[in-house]
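Starting off, we have a lone chain in the form predicted on its own, written out as structure tokens.
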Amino acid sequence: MKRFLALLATCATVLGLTALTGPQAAAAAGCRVDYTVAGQWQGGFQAGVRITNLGAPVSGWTLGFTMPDAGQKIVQGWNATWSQSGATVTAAAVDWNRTLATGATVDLGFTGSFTGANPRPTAFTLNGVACTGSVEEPPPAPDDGTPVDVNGQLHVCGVNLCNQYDRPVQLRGMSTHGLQWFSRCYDTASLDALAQDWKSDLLRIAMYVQEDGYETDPAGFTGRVNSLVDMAEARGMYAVIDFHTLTPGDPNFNLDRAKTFFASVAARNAGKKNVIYEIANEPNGVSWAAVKSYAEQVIPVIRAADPDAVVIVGTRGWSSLGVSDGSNENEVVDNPVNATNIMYAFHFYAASHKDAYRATVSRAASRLPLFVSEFGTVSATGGGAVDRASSTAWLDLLDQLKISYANWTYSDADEGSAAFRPGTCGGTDYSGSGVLTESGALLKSRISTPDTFPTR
């Protein structure tokens, strides 16, 4: 989570990939490297490197390239063992990504420093051999369909969220704040603006369980969630139904409530193509084993009524894959939830969660299906100043990895994470510069760019 420079924009550079059979391994028959710069700041930048194997399976690899300016230096890298001698940079595979099947990809990245000019690297090689393979990208979706029209029923394929054409997609959108506090923010005018002006792909419906939420009026909150699902559907947006558990942090405290709620909403919405279920917002102060146990009891309740919808499972440490508790993604990789068509939640707040968190996502994205169902541009408290550089770095990384996201929050709360200035909700303008906060303006500029949903 850093800041980056306009250093290189996106440069797709073809590169070589080979099987290691000895010190002078021969090149495999085809590969590609995509080199992107996520951001740049005074004297520094962050770059991502994606290797795609287009040839035979590869076991063991070393990427090489040349920094074209003597002032460019690697500062810190991830997902490989990085070294630099003069202008020559190498990145060697680590244990968990050394094998690349045909068609497989691996994502690396680094932060760097520079003085003077900052041109893009040249002379990419893999195991010392350049490669001239290329990847045919599927055509983008037509502009005349809504996200749900184009993509239809979503499902998980491998580590990706995929559409009805079995092609990986990224959804970009916004999360509500607590419905008990900000219901006035979610009316016809605001959702029209979200779909038409913001061009959002999804609305995450954050239904708090405690804090004057669901437990105080189960029928009323269930009805409000269903109404917002319908409003999202009418505008061609996906709806993430978020069972927003936060305090207490053990989701098992609300197990019976979760079963009741999800049995109801799954039965009612099973025929819809736009519904995604998020079963526990931010587990905290609890083991992964306890979270997993909860998931394995709630998911069958959903599947009994709605066998096809994607389910998002919260992770330990406030849905940080355990990083905020001093762990990492291996606890999920080594002990996954016993269910299919599921994804794992990752949450971050850009001003608080930076290098270690971003490195975890870069690493985990090749092993787990991830969905950033909540993130903020500010600190983890939801307040403070927008960290524009870190937010941009995060969004660039999520775009690169095709990870879907929902920003906190589409509300006029008096806090830095809110998209609107206080007093906006209940009015008619949800898109103009006069009502957007700095966070809202940043997110609207990112979400409203054209989607690239593949249709074959």
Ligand code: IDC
Contents of the next structure:
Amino acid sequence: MKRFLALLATCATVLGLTALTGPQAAAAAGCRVDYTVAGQWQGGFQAGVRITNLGAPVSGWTLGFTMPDAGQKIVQGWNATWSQSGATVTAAAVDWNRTLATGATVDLGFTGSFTGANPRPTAFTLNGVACTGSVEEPPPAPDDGTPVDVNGQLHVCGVNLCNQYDRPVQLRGMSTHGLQWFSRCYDTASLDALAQDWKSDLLRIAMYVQEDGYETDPAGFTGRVNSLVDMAEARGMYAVIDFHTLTPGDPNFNLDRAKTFFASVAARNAGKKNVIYEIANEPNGVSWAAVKSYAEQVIPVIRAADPDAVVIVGTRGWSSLGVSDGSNENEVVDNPVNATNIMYAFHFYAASHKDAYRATVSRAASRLPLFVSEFGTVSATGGGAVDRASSTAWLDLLDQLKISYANWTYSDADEGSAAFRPGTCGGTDYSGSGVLTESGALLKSRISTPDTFPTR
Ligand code: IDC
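Same protein, the form predicted together with the ligand this time rather than the form predicted on its own?
Time for the whole complex; same chain goes first.
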């Protein structure tokens, strides 16, 4: 029988069976699941599920996934204790396969029934952690192309950001500071350095709305954002267009401005593959219901002009998934924004936000598509000392979960979060010794390591 292997990581990808024998990726996430439809007949099918543990050894495990079609039911499973409640399926280890060393695999399977279509599940968790690991990811040769060349138009796939090959990717890059204050930092020389020396995958374009930003000159700021989109595109980087609301914290205060702005930038940039829209930087002091309502009014404006772009939605409590306002991710899980192809923003400042916030991200990552569109290595004021231990713990976690990030800031602001020493911008040297701050050196060392974007 001809067999198809589907689904590397969280997205359906059809590969020949020989793919299984390929080398394991060096930089792997916590787990990988290969879902195989071994056969299908009138109303029934047989599926094989191979779990590979790419993380630390475990002495017990539970696999979770969601049946994509309501008519799909497990009839009989093997090599695990299978159960199904609605669309939610779990398979718990049995005595003899409870222990999984790093790199170990275990094969389970089931026969199932279906009524309508029989699509494959697209997202799996192991002990609650999203399985984003994959094989067959040789480091690209140096001439493999820019991040946008390799990945093309992005989309959301399960809880991941996926590329044109339907495979999860992590984008690593930098955020501008406020364009109203630091536009001198974004010229040909600085963006060349970002793309070539930093090997950044993305530039987040922080367009403040208040504080002498967009509201004072809508046409001027719209034009500046568009020209930065073009400069990122010319260098093969993704551009996150950040509608940088901050004070007031209720994004609805800027609803009309947001509609006007996004109608314009989405129409102008619809044909590009490198644009991601971030509709509200950091809602604060406002209910999740109000943020959701804002999102459900702004997203259709973007979709009408640019239907296929990924949209990032800010979350409550300065984009902390509610944590900094005394809530947590459940308010979003229980009441998600009614739109597809969206991700939720999570922001942190490493010296202020530590274990409790990391635990939130670890939990939420298997339930919500997350994008760290802003974070700092310092305190939430944007200043103070770099917290190396916390920053490293955060970046390791984001790498493990394949969560994309942008660091605040690619600027020479006189504050600890800035990557460049004061006086660097506007000159010609963004790469020489002595231009980087401690934060800049740390981020450059993390961002400039080779990407391993999957290409099949
Ligand atoms: C800060 C800048 C600072 C500026 C201030 C103005 O670092 O130079 O004076 O904004 O509002 C955020 C915000 C981001 C903040 C940053 C640091 O998104 O605008 O930038 N921060 O305070 N959220 C948490 C921290």
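Residue numbers count along the first chain shown, from 1. A quick note: this is a predicted structure, and the numbers were derived from the prediction, not measured. Basically, rigid core = biggest C-alpha set you can superpose within 1.5 Å across the two forms.
After superposition on the rigid core, does the Cα atom of residue 371 shift by at least 2 Å between the two forms?
Superposed on the core, residue 371 moves its C-alpha less than 2 Å between the two forms.
Once you overlay the rigid core, does the Cα of residue 208 travel 2 Å or further between the two forms?
No.
After fitting the core, residue 103 CA displacement of 2 Å or more between the two forms:
Yes, the C-alpha position differs by at least 2 Å between the two forms.
When the rigid core is overlaid, by how much has the CA of residue 61 moved between the two forms, in Å to one decimal?
Between its two positions, the C-alpha of residue 61 lies 3.9 Å apart after core fitting.
How much does the C-alpha of residue 82 move between the two forms, in Å, when the core is lined up?
Between its two positions, the C-alpha of residue 82 lies 23.2 Å apart after core fitting.
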